[in-house]
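The chain below stands alone and is given as structure tokens, in the form predicted on its own.
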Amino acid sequence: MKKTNEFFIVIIGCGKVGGNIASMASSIGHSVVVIDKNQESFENLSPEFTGFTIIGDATEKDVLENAKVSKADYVFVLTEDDNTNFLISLQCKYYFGAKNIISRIYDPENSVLFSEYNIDVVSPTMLLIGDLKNILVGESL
């Protein structure tokens, strides 16, 4: 039986962001599966990481099925390419029925496309612009 605040999280892309989020989620008791095409990317995980890793291309259905995306409380799509993130997000949502998908986008203009399909996004570009704007208008971070 799952504890009240324990989530099953699938993270696609184990770069610096994916590795850190996976490590943090694992350290606070969440069940985590990380997918990446490159074995070396898993070096971004902390030594204390207790989740599972899958080497594979997350644009392929069998890789997402193996990660049990359909059972995930959250899917974080964090590859380095907006188009790849969009394709993976659509598969997770429409083929596997994942409920909570959060995708990273680099080009803020792509947020419109993702929102048309009800996919939540995080844009490092927009976050940085917001922080710098706050500094310029005299608000502290």
The other form holds:
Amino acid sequence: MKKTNEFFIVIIGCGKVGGNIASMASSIGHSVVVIDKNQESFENLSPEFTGFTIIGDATEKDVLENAKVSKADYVFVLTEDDNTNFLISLQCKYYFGAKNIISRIYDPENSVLFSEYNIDVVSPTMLLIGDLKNILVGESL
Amino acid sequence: MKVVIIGGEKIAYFLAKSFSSKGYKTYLVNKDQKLCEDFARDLKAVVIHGDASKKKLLEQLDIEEDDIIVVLTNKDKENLIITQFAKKIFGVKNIVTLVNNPDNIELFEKLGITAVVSTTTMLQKAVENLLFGEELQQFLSVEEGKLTFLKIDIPENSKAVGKLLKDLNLPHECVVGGILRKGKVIIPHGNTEINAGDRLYIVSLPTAQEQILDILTGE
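Cool, the form predicted on its own is there; where's the form predicted together with the partner chain?
Whole complex next, starting from this chain.
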């Protein structure tokens, strides 16, 4: 199969979400770099993962530079902490000119701040609320 | 107008003390409950125990545009989100923050934080403290050794004597933060002349150390 859209993707935080999305992206032919502070986190990657892993603290500029964030088509910022994600996202944007930054946030109140800087967010909290709301509204009909 | 000091221990305490003694309405926010109790006992300030990186807490503080906000936590990620909430959501103009990792100074400046208290500035303060008999070693370990604090006495026969600071061609990886001359501290500028017997306090990357030594003490 001819690949028309091959992306270079940097994923920060290799938890369940990061690990899965990295494995998936790698399996469909994208180039992937995953950064995590802990070596053990890379166990969340599938055995077929063919991208690169970097052990390091992504709030440090050097680590982002090693991951070649400036060349990334997408940067997924998926650590467990909103404040960390905000710092990393802004570093990616201002130091490396990354264009498509997508960050996870847990606290929906933070979304307004991320959007001030055009950083896209995905909020598991909001998604869950949305899903549960659908169930509730569905039942009441 | 009020002064809101977020995070920090000693610096927060002394800042709050000085602001409240000058009659400013002073607020202290800290995550550490024990510290908050101490603050509340010892200071004439409103002390709030909580996490200022949460928008709700900032709302409770009733923050207004002309307030002064000083952010002093030891984590840049906390300082970043707090300063940005204050600036973007509450429209605060005067925000000062401590930056712990020198790499982040540029980022804070790009994001329009009014003043960034860098380690360099703190070290200038440290130089002043030295006059009161503090030990130099207290200020040596910054950033786990990634940043060094040099103290250099200029010998009589140094080739630097009589030259202006800007003409010394010191490496870019260093800043001369203070000069101790005849018991007085000078915060130097490019046009400051180097005299024999001066004691220079320099903030530098470890890699620049040798070059600096050569320029300042070489014959």
